[in-house]
Structure formats: C-alpha cells, structure tokens
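As a starting point, one isolated chain is supplied in structure tokens, in the form predicted alone.
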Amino acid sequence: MKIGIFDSGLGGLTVVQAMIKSVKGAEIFYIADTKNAPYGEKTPEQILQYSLDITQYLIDLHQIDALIVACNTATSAAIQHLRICYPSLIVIGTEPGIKPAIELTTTGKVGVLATPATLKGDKYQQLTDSLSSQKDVVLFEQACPGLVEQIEKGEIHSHSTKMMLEMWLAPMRENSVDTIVLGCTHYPLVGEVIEKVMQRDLNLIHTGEAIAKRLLTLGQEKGHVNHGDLKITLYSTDAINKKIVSYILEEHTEVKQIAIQK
C-alpha cells in the first residue's frame, strides 16, 4: 500500500509515529508544506487549493492508494472536496477528538486547543454541537496562534512556549478541566509541557492511533496485507527543522525538498 500524508509542517509526523506501531508492508510519502505554513491562519480557499495540489502531486509521482490529511485545519477546509475529486482513493481526515474527551472526563470540563481556523470551521462547529448535547459538559475552547511556529522551530521546551501555554491553560486549570483535546497534530509534541502547566493528571486526546486503525481497516478491505517493511520518505516545500524529524521519528527517514506546481 502506498500512503500519502500531508500537513502544513511536521506536526502530522505524530500520525506517522502512531502508524509505525501498527502499519506494515507499506510506503509512506509525507509532505510538509512548510512553504505555505501555517495553515491555521490561511483562508479556507487557500487551504483547499494547497490540499488539491498536494494530492495531485502524490498521485502523479507515487500512485498513492490512500491519502491521510494529517491536519485538522486542512480536513475542515478540504476533506469533502478531496473525496469527491478522488472517489477511488482512501481518504482519511483528522478531526479533534471531542467524542472520546466527552466520554473520558470526570469533572465535565473539557479543554480544546486548536488553531484559529479549526475552531472557526463548520466541521468543528457541527461536531461540538452534536456531541456536547449528548452529555452535560462545558467546553473551554482556546485558539493557539503561534504555537505551531514554536514547535516547527524546535522550541518545544523553551521559556516562551511555556509562557504561551501558561496564558492559554490558566483558565482551564482554575476551572478543573481534566481532559484536553489536542486539536492540531503538532500539539502532542508539547504534551509534557501542557501536563506540567496544568499541574494535575490529564487525559490528552489526539487522534494518531485512531487514524492508523482506520487506515488498516480500509486498506485491508481493498486487499492490503499487513506484513513486511515500512518505508518512509519525507518531502518538504521549504526548509524544515531536521532535528524535529529525528525527535519524532527515531528511525532513519529519507528527507527531500520539492516544489509543487499548481
């Protein structure tokens, strides 16, 4: 099975990290669209175009069987269009784990950290409206502008990153939030920092494992045999921090820079 994955940067590698544990006999082609990052501060129309261009690139060069949109923002803007445009392709999106968060919380207080574009998106609004009515919970939503850029620079444990998180998380800490949805694939990389700032046992919800499981189910329905080696190639449309790649993916990954034409 040939799998294409893309994100605005390296955050989607947290999805690859989860896939490494369960997916075998496959090739992964990951595109970090760093030239256009961050997606969270772009318009839906821009994000849709980036998503279509990248998908066509992956099909043309690698004949992918499956596409994973490893970005909550791009999923909200593009997933429906991608499924219509490429009906024969397995297309899996990423959305905030509101449902498991609501199921896990014991205080009834759930935090949501996400990019501004994700929180404003119709997909997120529909998701929260349908699920929050099923259980008496209070959602503490927080947009995190600039956090993706901090992570991409490798500033995971820096003082400035901790201060940003302290500002955003203080209201959640004071209101007994016990479950936080990491509504961006970058955010699991600052999970330890979030736990320290919150000063309590937390449920941190991200969706990498769920995506890997869904991919296997759909792949096996199309004849994928989950046996053999897994090869990973990482492409970027601009410069990337290779230390972050090594930090997320301990094994050797081939890294190349590319240009994607419309």
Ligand code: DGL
Second form
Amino acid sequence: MKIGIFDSGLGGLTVVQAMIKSVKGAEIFYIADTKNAPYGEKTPEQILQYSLDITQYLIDLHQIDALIVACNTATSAAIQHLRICYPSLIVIGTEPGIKPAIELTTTGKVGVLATPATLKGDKYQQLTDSLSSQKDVVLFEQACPGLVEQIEKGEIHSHSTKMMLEMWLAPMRENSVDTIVLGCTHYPLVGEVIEKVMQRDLNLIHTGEAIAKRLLTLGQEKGHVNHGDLKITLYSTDAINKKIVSYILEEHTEVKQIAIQK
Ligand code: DGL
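Rather than the form predicted alone that you just supplied, could I have the structure of the form predicted in complex with the named molecule?
Complete assembly follows, chain above in first position.
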C-alpha cells in the first residue's frame, strides 16, 4: 500500500509514530508543508487549496492508495472536498478525540487544545454539539496560537513554551480538568510539558492509534497484506528541523525538499 500523509509541518509525524507500531508492507510519503505553516492561522479557503494541491501531487508522483490528513486543521477545512474529489482513494482525517475524552473523564471537566482554525470550524462545532448531550461534561476550549511555531523551532522544553502553556492551562488546572484532548497533531510533542504544568494525573488524548487502525481496516478491505517492511520518505516544501524529525521517528527516514506547483 502506498500511503500519502500530510501536515503543515512536523506534527503529523506523531501519527506516523503510531502507525509504525502496526502498519507493515507499505510505503509512506509524508509531506510537511512548512512553506505554508502554520495552517491554524490561515483561512479555510487557503487551507483547502493547500490540501488539494498536496493530494494531487501525491497522486501524480506517487500513485497513493490512501491519504491520511494528519492535521486537525486541514481535516476541518478540506476532508469533505477531498472525499468528493477523490472517491476511489482511502481518505482518513484527524479529529479532536472529544468522544474518548468524555468517556474517560471522572471529574466531568475536559480540556481541548487546538489551533484557532480548528476551534472556529463548523466540523468542531458539530462534533461537540453531537457529543455534549451524551454526558454532563464541561469543556474548557483553548486555542494555542504560536505553539506550532515553537514546536517547529524545536522549542519543546523551552521556558517560553512552558510559559505559554502555563497561561493557557491555568483555568483547566484550577477547575480540576483531568482529561485533555490534544486537538492538533503537533501537541503530543509537548505532552510531557502539559503534564508537568497540570500537576496531576491526566489523560492526554490523541488519535494516532485510532487512525492507524482505521487505515488497516480500510486497506485490508482493498487487498493490503500487512506484512513486510515499512519505508518512510519525508518531503518538506521549505526548511524543516531535521533534529525534531529524528527525535520523533528515531529510525532513519529519508528527508527531501520539494516544490509543489500550483
Ligand atoms: N498539526 C496541525 C493540526 O493538527 C496544524 C497546525 C498548524 O499548522 O497550525 O491542526
């Protein structure tokens, strides 16, 4: 199976990290669209255009069988269009794990961290409207502008990143939030810092494993045999922090820079 994956940058590698544990006999073509990052502060129209261009590139150059939108922001802006434009492609998106969070919380207080575009999107509103009636839960929603840039710069454990998180998490800490949804694929990379700032036992929810599982189900329905090596090539549309790539993936991944024509 040839799998195309994209994100605005390094965040989607947290999804790849989960896939490495279960997906075999496949080739992954990962695109980090660093030229246009961060997506979370762009308009839905811009994000849709980036997503369509990348998908077309992955189909033309790599003949992918499956596309994983490893970005909550791009999923919100583009997943419906992608499914309509490419009906024979397996298309899997990434959504904030509100449902598992509501099931896991014992205090009934759930935090949601995401990009401004994800929280403003209709998709997020529909998701929370449909789930909030299921259990009496209070959601503490927090947009984190600037956090993606910190992570891309490699400032995962820096003082400034900690200070940003201190500010955003203070209302959650004071209100006994015990479960936090990481609604951006970059945020698992600062999971440890979030745990330290919250100073309590915490459920951190991200959906990489669920995405890998869904890919295997849909792939096997189309004849994928889950056996053999997994090859990963990472392409970026501008500079990328290679240290963070190896910090996330550990094993060797080929890294190349490309231009995606409009
Ligand atoms: N990692 C992405 C997400 O899941 C996008 C972050 C950004 O570029 O703002 O939302």
